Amino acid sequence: MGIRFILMVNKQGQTRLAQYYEYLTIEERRALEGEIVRKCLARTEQQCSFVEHRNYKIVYRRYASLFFLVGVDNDENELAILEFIHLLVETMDRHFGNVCELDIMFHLEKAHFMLEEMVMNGCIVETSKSNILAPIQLMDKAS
C-alpha cells in the first residue's frame, strides 16, 4: 500500500478534509494531524516539500490558501505523489472552477467522491480527469 492518508488543511492549520487508508483511532488521527500540520506549516517556501515523520513520508504542496498533505510509505516515489496532488487540484479546479477552501467546506462530499474515484485502498487507480468527474456530473444532473 502506498498512500496512508490525505489531508487538506488551511493556512491556520484547520483540517478541511481528511481521508485515511489505514485504521487509526480518533485520538491518534488528531495527534498525527496536529504534529504534521505544525511541522509542514512551519517550513518556508525555500525548503523541499518532503518531510519524514514517524514511519511516514509526508509530501505536501500549497495551493492558494490550502495545503495538500499526503502521507505515504517510505519507499513511495515523492515526485509521483507531487504529481498526484497536482492532478487532484486540477480535477477540483475543473469541477469547481478555481477551487478554494470554501468549495471544500461546502461541497465536502464531492471532494471525497473525487478522492474515492482516484484512490482505492491507498493505491492510485484513476488519473483521467474526465473519468474522475463523470460520476459526479451524473449525480449533479440527477439532483
Given for the second form:
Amino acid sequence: MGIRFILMVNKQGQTRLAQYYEYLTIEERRALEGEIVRKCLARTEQQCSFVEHRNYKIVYRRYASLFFLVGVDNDENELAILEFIHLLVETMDRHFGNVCELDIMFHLEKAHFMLEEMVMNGCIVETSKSNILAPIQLMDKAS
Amino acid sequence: MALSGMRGLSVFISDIRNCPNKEQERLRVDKELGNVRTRFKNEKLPNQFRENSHSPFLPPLVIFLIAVWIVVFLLLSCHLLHAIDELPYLVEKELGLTHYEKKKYVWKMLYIYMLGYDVDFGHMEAVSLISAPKYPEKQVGYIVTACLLNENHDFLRLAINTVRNDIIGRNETFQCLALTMVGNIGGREFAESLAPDVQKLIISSSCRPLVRKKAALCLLRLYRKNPDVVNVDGWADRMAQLLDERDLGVLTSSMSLLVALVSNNHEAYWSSLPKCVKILERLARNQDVPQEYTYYGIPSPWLQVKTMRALQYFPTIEDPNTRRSLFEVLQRILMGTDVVKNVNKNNASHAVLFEALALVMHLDAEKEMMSQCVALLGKFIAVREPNIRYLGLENMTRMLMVTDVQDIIKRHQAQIITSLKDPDIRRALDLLYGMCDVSNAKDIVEEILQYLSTAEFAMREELSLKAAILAEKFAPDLSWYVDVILQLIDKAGDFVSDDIWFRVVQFVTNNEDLQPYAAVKVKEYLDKPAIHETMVKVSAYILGEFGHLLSRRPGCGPKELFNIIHDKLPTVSTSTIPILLSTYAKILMHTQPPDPELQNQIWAIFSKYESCIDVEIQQRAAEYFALSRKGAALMDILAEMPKFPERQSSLIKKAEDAEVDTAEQSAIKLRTQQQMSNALVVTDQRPANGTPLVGQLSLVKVPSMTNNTDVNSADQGLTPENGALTTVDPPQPSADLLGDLLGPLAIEGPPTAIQSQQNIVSGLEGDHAVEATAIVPVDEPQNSVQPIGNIAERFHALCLKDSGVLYEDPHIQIGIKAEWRMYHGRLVLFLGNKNTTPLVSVQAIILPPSHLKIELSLVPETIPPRAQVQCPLEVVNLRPSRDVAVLDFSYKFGNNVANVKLRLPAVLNKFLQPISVSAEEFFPQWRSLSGPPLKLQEVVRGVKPLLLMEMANLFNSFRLIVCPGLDPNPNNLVASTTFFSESTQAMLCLVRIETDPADRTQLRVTIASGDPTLTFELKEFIKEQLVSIPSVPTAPRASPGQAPPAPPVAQPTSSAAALSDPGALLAGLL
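Since the one above is the form predicted alone, can you give the form predicted together with the partner chain too?
Every component of the complex follows; first up is the chain already shown.
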C-alpha cells in the first residue's frame, strides 16, 4: 500500500505531526517513533536518506530544524518518496510562505488538510499544488 | 489567527511548547484532558454546572444558567424527534457545546494523541461532527475520526448513513471528505453498503476529477480489505476506460487501483497493459502534461513510477508492438537521464530511472540492454551522492539474483570495495557477499578483514561472520582459510562467535596436511604479547592436538609450547582453563620419553586445580592427574580427536537463520544454496536412493576408562565394522561441537546403517585397517590408488555442465567433453597419464542401460607417459529413462590393478532442450493432457526447503525453463522443456510445481507430456532433484549381500584424501 506513516519531528525529537495509514496502538506508536527518531537523527549528512527499520523502510529529509520521516513498504521507490516529501514542503511553503516548524505546530489542522489531499490510504492521490491547496483556500475565503 | 482563530488551542500548544521537561508536559496534558473530559461530560449531563476553569473566554455564570435552561427545555422536546441510526446531530447551543467548541476540543484531543498520550474518550464527539452541516466542522469530524479511530471501532457504524448520504449527495466537497475517510479507515460494513456507490462515482461522467480520484482510492481500500464483498467483475473494461483519462490526478489514483487489481489477477487486466504503456509514453515524451503536474521539469515522476510498477505485475508483454513501444520508452529513460546539479530534479529523474531499471530486469530484456543497465549502475555506485550510490548498490545486488550478468558486475568490484568505507556500508557488504565466488573470494575477504578494525562496532559482528562464511565457502586453499580465521580472531576477537573458531578446529582436525601449518600459525600468534582470549582457546586446542608435529622445529619442543601457553593462563577466564588443562595433558602424553621436570610442573597445576570451585575445571584436573600417572595407557586415552563428520556449516546455517527477516533474504539464501558445492562446505551428493548415513568417525580403541562412554554405547557391540566412537575427554569446546559429532548418529542414521569410516589407522587392529583403506568391495581386486576429489560430486557437476573432470587419481585423469543435439550425444573421454612411466592394461568398457545406444571407439591398451588419449563416444537416446551408463575402467600401474566404475553424465536432462512457451501455447496443451498416464501428479514430502527463486534456478540448470507468470499463484512454478529420444522424437513437457509457503518441505508436482514413460521418468527425475540436494553427506544403502562398502570420506574436494565408493555407484545404478 505504499506509505505507512508520515512523521514530522523536530531535532529535539518532539513530534510535530503524525499521520498513520495503518492502525497502531498508542504504545506501538510511541515505541516506533522513539526508535525511528533515535536512529535517523543520529545520522550524518554523508549517509543516505533511507533507513531500514523493522519491516519498514524510512525515507527521511531534513529541513532546518524539522525532520520529515516517511515509513514505506520495502519495495517502494525511495527517491520518489524523497521527492514527495519535498513536494509536501513546497506545498506548505506556497500556502504559508517560508514555512517553518511553528507554522506546522500552530496550524496543525492545515497541515492535516494538505496531507489529506495528497495521500489517501497510503497512496499518492494528488501532486498538483494548486489542486492540493484548493479546499484550504476555499475555506480561508469563507471564514 | 492561529488554527483559524481557535485561540484556546493556540494557548494550549504554546503551553506545551514552553514546558521545560516531559514531566511538566504530562501535567499540562493531564489538566487539559481533564478539562475536555469535563466539557464533554457536561454536555451529556446538561443540568449540571460545568467547570470553566480552563479558559477565561467562557461566558459568565449567568449566561450559563440561561443556556442550561434552554438546553433542558430543548432536550425534552427534541428527544423523541431524533432517529436512532442517525447521529444525534444537534443544532448549535442545543446541548451547550457549540460546534466551534467541539471542533476546538477535538483538535486538542488530536494534538494530545499525536504527542503520544492515550485519549480514550471524546471519540463520539469527533464522530458526531461528521454530521455537522457546515464544511469546517464536517471536515474536522472526518479528519479527526480517521486519525483517532480504526476500522473496527463501534462508533464508526453509527456514521455509515451520514457518510453514505455525503457520498451520494450533490455537494462534491462533502463527497471528497467522506470518500477520503472511508478510503482511510473503511471496514467491512462500509464495503458492504458503499462499494457500488463508490464504483459508480469512479466512472461517472458527471463527476469532476477531484471526486473521481478519491473514489478510485476509496474503492482500492474497500477491495483490498474485503475482496469478497466488493464485486469487481467486469472491471477490466472499466479500468481500461479509466486509463484513457486525461487528468493526471485521476490517473495517479487509478494507477494505484490498477496495481491492486492486477496483483490479484493479472489475467483479467491484459487490456490495461497497452494503456499503461501509452501513459508512460505520454509522460516520458512530455506530451500534454500540464505545468502543475511537472515537477522540476519532469512530468509527474510519481505517476511514471507507479505506471512502471503496474507493468511489473504483468508477467510478460506478448504483443510485439506494445513491447517495442515500451522498450523504446525505457531506452529513452535509461539513456536520457543525466546527473544534474539540482538535487530535486536529480532525485526525481533517478526515481524514474530506478523504476525503469526494475522493469527492464522484470521483462528479462536482451543481454545488451541488461549490460547497459549494469553499466548505468556502475556509474551510480561511483557517484558521491549517497542516495544514488546506495540505490545503485542495492539494485546491483538485485541484479545478481535475476540475471546472468555476474561477470559484468565483477568489473565493478574495486568500486564496490571502496564503498565499504561509506558510512552506509551495509549495501556494499551485501553486494560483495552476494557476488563473491572462488575467483574473487581472496580479494573480497581480505578487504573485509582490512576494514574490520576501523568499522563501526555495530557492524563488526556481521562483518566477521560474513568474512568467515565467505572464507569457508570459497577458500582457494585451506591454509588461506586458517589464515583468515586467525586474523579475524586477532582483529575482532570480541565479535567472533564460538561457531567460527569451532569450525576452524573442525577443518584442521579433518585435514592432516593442514595440521602442522595451523600449529605453526597459532604459535606465531601466541608469541605476541597480548592476544584475545578466543585466540588462546584456538591456539591451545590446536597445539595440544598437533603441537607434537612441530617438535623438531627450534623453539617448539613440548616444554617451550607448554611455557608459552601457560603464560596465558593468568589472563584467561574460567571457560578457557579447561581447554588449557586438556592441552597440558596432551603435551604430557606427547612428550616421549617423559620429561620429569615438565611432568612435575604440569602435575602441580593439575593438583592445584583439583580444588577449583568450577566443577568442569576440577573434574578435568582430577582426571588428568590420575590418568597421567598411568604411563603408556595415556597414549590411547588421549589419542587425537577423531575427525568430525561433515555437515552443513553451523555458521552458514546461522547466517541463513539470521537473515530470514531481512529484505535481501532471497538474494543471500539463494547464493548460499547455489554455492554449496565448494572447497569447504562439502556436500557429498549421493544417488537419491541411498540412505543417509553417518559421516566418518574414527575408531579409537575403547579404553577401559572414559568419561564419555554414554556417547554411543548403543553402537558398541554392533558388527565389527561399526565403529565405536569414543571421545576420550577431549576438550569439548561446547555442547554444540558434541552435537556436531553426534548429530548424524542420532538423527540421520538408523543404527544398522551406521558404517564407521576408519581412516585413522594408527592403533587399529589389522582387519580394521584393511577395511579402512579399502575403497572397493572386497571381492574386487584391491585398489591401491585413491581417487582425488569426490567422484560423486564430479559426476553431479558434469550432469549440469558439458566438460570437466570425471575422475582423477595419482596416476590418471579422465576428462570428459560432451555435445548434445536432440537425442544424439557425442562425448570425448580424455585419458591422461600423469606419470613418467606408461600405464598398461588399460581397459574401458561401457555398461549401457537399455535405453542408450553407446559406441566407444577403441581404447589403447597402453597410455604413454605424460600423454593424453582421446576416446570418442557416440550416444543415442532411444527412449526416456533415468538409468545411467557406467564406464568400467581399469589399468595396471606397476603390480597394482586399479579399477573404478564411473557413472557417465549421459543423463535424462542432457536430452532436454529448453523451450519457453506462452500462455496461449501452454494452457491448451495442459488441458489436452488431461490425466494419467500422460499427466501425473504427486505430492512430494521431505523436499529440501528452497525458495521459489532457488527452485527456478535449479530447474533452469536442468534445462527446464521456468515460465514466470503463467500461474497466477505466486507460490507456484510452471516450467517447460522439450525432450528428445529416438522413440518420442521432440516431445513437449510441461511441469507445474505447487508449493506451500507455510511448509517448504512439501510440494505437489504435476508433469504432462505426450508419452507416459516420459511423464513418469521426468516426474521421478524432478523428485530426485528436489529431494536430493543434501547438504549433509549421505551414503548409499548397503545391501546385506554386498561387501561392506566404505563410504567416502566426506572431505573437502581440495583435499587429496577423499575416497569414493564404487559400491555406491553400482547401488545407484541398479
